[in-house]
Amino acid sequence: MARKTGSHSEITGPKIRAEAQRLFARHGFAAVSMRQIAGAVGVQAGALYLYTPDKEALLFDLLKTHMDELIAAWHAEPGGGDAHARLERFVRFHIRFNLERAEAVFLSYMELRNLSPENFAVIEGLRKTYETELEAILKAGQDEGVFLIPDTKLATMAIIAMLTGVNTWFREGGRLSRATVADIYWDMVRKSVGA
């Protein structure tokens, strides 16, 4: 099949991913057709299959890319310090990173059910990798005697849920700035672990 005049794979591929993410987040994965994605990109529906085998593969790619980028960005953060300092860095990082990617975060939580068991397992594994980073900080805080947590796994899940929840209500230009939100959430997390 001939490529449309003026189309470029290095442009079209990212446009397909961006439009699919926008449409999936706005209307839900099940309600969006490949034809709608193609229309938003400005290509024929058949052209999408040059970039992805099917709609689920496109969703999986979006979710995996988000998790890969999240983990890589966390690993690129400056390390070191005691558990208290590391937990503060994690809280501020999680809010900062995810507020820039509200659609990707929404898909990561709302559209997992649309993945095959194999693809679900991959994303679940990546999520556990990230969660383990926080749990290691919490365990270190217990060992240092600075955190009072009855169950580090439960605390990990609760903290991540609380931090990710910022994406559901935060609006740029609203009553609270990003920095103020991060300060308040850090204070709440700090208190929740008894620090």
Contents of the next structure:
Protein chains: 2
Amino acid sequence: MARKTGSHSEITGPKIRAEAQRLFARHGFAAVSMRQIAGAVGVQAGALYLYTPDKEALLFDLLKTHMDELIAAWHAEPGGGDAHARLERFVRFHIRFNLERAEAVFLSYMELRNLSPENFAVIEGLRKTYETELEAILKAGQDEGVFLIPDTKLATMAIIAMLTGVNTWFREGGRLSRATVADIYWDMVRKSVGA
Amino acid sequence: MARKTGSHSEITGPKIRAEAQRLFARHGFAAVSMRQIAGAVGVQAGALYLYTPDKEALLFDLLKTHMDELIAAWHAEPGGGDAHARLERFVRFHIRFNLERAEAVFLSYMELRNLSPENFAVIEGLRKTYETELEAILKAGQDEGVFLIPDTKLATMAIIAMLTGVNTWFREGGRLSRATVADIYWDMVRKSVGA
DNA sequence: GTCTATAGTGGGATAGAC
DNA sequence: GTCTATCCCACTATAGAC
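Form predicted alone already given; the form predicted in complex with a further copy of the same chain follows:
In what comes next, the whole complex appears, and the chain from above leads the way.
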């Protein structure tokens, strides 16, 4: 434990990603130096290049992992039920998952500009995949006659923006609990689609 | 017109702000250099310091001006009417104004981190002022009995996030016109507050 | 696997000529 | 009011010792 050098590849890799995520979210990708990340991890800057080919690849890894986990977590939720029940599950899932990973969510909205065009396209594709999950629910509800939605594409974007917005103001220990916030947002979403 | 040097203080100042806004919005504050801004304006980097004490002050000026103009433009809108009519005006105003100033809106959400604590507090105060305008409408509607809102603070944040989200996907010449988008969003907002 | 040292580049800001 | 030139510092990434 006291030694300063040695083999730590199984510890250092995840630690680099964790500290990079924290620093990028707090100060912005361009404003954070590799030296800062190395300092937070407890290694020298050069050592980072054993784990990532360059700074942008580190960012891409964070965003890609986040999007993959988001989609996997949604697929792991119980399915079935009518559109009304599925929409409620989506709303509660989205708020819960995003609040649990506030830093990663923040990054995945703010730092897309710093990706190469190829990497940008990958993340955008995953985002689209996730949005399509919500749109499918809205379309199903429209077909079943339980929702009244003028445009399902716009409703998809509107609902996701509204739900993701919770991350910008929610503070642990504030006036409302996560559960209460989710209840209230579900009430607004439900009404907005005419259910 | 052909001379390369001379006095242009009335042209150069606004040009610096315009190019800085464009570049900051496109690449991010930290990723844009003073040399880049100067190049876009057509002057040397040193000349920028006749117009701004430093890079951060340039950013603050852009954000402050935007927030002042947003609030002034809202106050210039016709007032009066019941809460239902005032909410509709707010929804249409917000979408229209934000689409007209997409770069400034983007900056005012993305680059707050790069302000000093004092300057950050100024912008946040102005944002709060604007949000309070919407909250007052929602409270009035709740009192008049025309809205059914579980929590006016949350509804305020939800509606603003939803409306501002239009900027992330709207493209001129796309499937829907601005007017149609505003109609659809107004429909969703109206329903979400139980009107 | 991590270190030290450094190459090479580019950053913000300033001084002084014109 | 703008220019050129420059100070000083920080950055990403790499080379080579241990």
